[in-house]
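The chain below stands alone, shown as structure tokens; this is the form predicted on its own.
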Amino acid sequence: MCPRVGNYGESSMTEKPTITVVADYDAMSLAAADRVADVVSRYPEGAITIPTGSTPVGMYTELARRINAGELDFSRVQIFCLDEYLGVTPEDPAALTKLLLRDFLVPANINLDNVHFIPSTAADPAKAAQEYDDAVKAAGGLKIAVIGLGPNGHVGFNEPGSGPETRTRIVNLTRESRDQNAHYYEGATIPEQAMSMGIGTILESEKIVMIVNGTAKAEIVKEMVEGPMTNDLPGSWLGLAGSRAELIVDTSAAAFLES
């Protein structure tokens, strides 16, 4: 039986997380932009998390645009990969970090040696993995923390099973996890594994932002917010957060959320 600790709208901290619902996806993108540019111009020295796939593309857009206008200065924030396939590197057919460099690191002409990229090559990964975590730690820990939310409520690759506690390290990946990102790679196999910042470490950032959109993610938002927080839902325990964790969702996302 996975843990039930209360709802999301019922934390235990003080406030409860912001849910900011918006028009559209370019909405969504403007928003999260908006929440990371603010951090960054408050801690220009800060560590950052980012997530890859489609959804947070729009909000690579926009940062980059404001970079390359001048208007936000990355040029010493501290990024850290949220997660990548055992065993790859950035030149395999099948990378998460590929994806980034493609819709993000190259186009805002960020400096490569202030990003901290998954140690998924490591010929220890266990070891690497908290290496990686005390990394998060030695850098004055996460600023923002920019999330997604999976079709199964993954977050990262943090699969259900994942509790609040979890720290970066190696996990197994859902047959619907490793179906669903084959989509962004031509042919490509998925790895079975991944190495994926834990729930733990993402919980401890000054300020999370969870970015979803669509009418396909409707279910588990609405699963998310309203039901339990539970290692089943690994999304749902961003209400642990309290005031520090918004999600942000357009109104297709939140179509089915009691107003």
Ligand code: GLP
Given for the second form:
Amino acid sequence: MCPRVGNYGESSMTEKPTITVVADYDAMSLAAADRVADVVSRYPEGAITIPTGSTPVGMYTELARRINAGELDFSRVQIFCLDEYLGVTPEDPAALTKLLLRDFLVPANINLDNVHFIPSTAADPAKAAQEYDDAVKAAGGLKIAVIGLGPNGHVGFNEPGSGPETRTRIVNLTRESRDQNAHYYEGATIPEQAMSMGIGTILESEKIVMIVNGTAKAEIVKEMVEGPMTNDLPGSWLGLAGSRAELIVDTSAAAFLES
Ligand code: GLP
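Follow the form predicted on its own with the form predicted together with this ligand, if you could.
Time for the whole complex; same chain goes first.
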């Protein structure tokens, strides 16, 4: 493992996000699980947010293993979901939360009373989104936010155009993201809108861990780390979190980074 400090664009923070380059997907997953376990052991009743997608599956497998082996206590952790398609329930065949249930919540026997699902079917989505942010605050704010990176630089479903002030809200999905997400489900049509926790809430987290792997994301990782912080690449706003943020990336996704 080789920890490095990247420049993260124009971040004015004296301490930049840490970039931890690891050998491969398994090492990334283990490192991410370690970060979550560390925070949860310090804050057994703390609030966290965790992502969906293919990237975190290995981390979830490891976390579930530790929980089931009695090495890690998740019984009081408050889990806030990151994003969900608008109007979609966790039971829907094509739901982001369904992936979270399949990959983590069910195998790790998480008490669903401790899971705050995105209010994506609320009659008044704006009001429900505000209440969701209020619930994060009431839980003491996030102790750790684990996030992935979309191929177009999105975080959660904060698509290009999203700024560091954004809060939970309805977002329009890009064609690119909808096509990317279609790979998660066979023959499903991905809705045009979603509800996502905002970048502002993620940036307030005590620790932020972004996990990225694979050559397909090497270019966007380089842009995010070495380019300016910009709404065009929402992941670049991690630079604002300074040393509270860590990018854990495998050598493939780190291939274009200047060392
Ligand atoms: C998805 C999700 C994100 C996820 C990202 C990367 O669309 N909305 O929360 O982090 O895109 O997905 P993957 O890990 O499958 O590459």
